[in-house]
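Just one chain is shown here, as structure tokens, and it is the form predicted alone.
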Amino acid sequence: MTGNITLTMIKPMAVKKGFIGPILHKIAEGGFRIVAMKYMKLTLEQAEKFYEVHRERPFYQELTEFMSSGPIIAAILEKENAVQAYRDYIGATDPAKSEAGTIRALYGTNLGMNAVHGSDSDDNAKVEADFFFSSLERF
């Protein structure tokens, strides 16, 4: 399955604003398929053992906090090539930077609250995926 998955998070402030239906549709519309998905709250121990990777980076902080702080939707997609579809699908991490279209233009708020998560590799994304899911979550 490596490779065919991705997964994403619809992050608080997207879920905030009332987002979910109208990201869900343009994730349709990009031809991804919804293999699980979920409505959470991650506790901030979650979001800093899901985001572990970036512990050293200086965003750490304030992005855990952020995904901590209100629910998610987390899903795992698929489609052929998942991983550089999605991320192609959503844009740029930074709206403003992100093509005229994309998830991110159209619904993330900045650089930090940028609407949705893509996972960056398809290793990457299997432990993220199973970090979310069960197999008896997936169909």
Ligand code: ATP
Given for the second form:
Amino acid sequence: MTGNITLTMIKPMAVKKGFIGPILHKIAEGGFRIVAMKYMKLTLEQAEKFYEVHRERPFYQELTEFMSSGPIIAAILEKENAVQAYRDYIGATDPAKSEAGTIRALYGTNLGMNAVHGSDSDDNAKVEADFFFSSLERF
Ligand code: ATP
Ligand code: MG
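Having seen the form predicted alone, could you give me the form predicted in complex with adenosine-5'-triphosphate?
Every component of the complex follows; first up is the chain already shown.
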């Protein structure tokens, strides 16, 4: 079964470069509805918890330090088959390899600073949405 929500973050470098507006515009253009959204800064401990699944990966420390280095936008997006639809829409993990016109190709800096996060499964979308948002913050 396919779910209808995914969790995205606009990562610190994209925020710093002034891309919040353009990225939200792109998200709307792609037909994703914003269910919940916040502007916040993760602590290192929160970033470590969010990326727990990557704890054994060599880039874990670099990733969690970067993700807690500045403010982010976190949002729940809704669309039919949202997880796969959004991953297709943002493009490959490495912006240099992302298809032209995708969010990462347009707004990514490099592999670590690839503009946005997108959930990789329906189960993780739920876990990640619950990490950021209570039921009172979803519309
Ligand atoms: P995301 O989970 O952010 O949507 P993804 O699912 O395409 O991206 P993952 O394999 O889950 O990619 O990696 C999580 C994040 O870790 C990537 O978005 C990227 O910013 C960072 N990352 C992945 N591989 C590397 C690497 N080799 N060096 C540095 N950072 C990396
Ligand atoms: Mg991932």
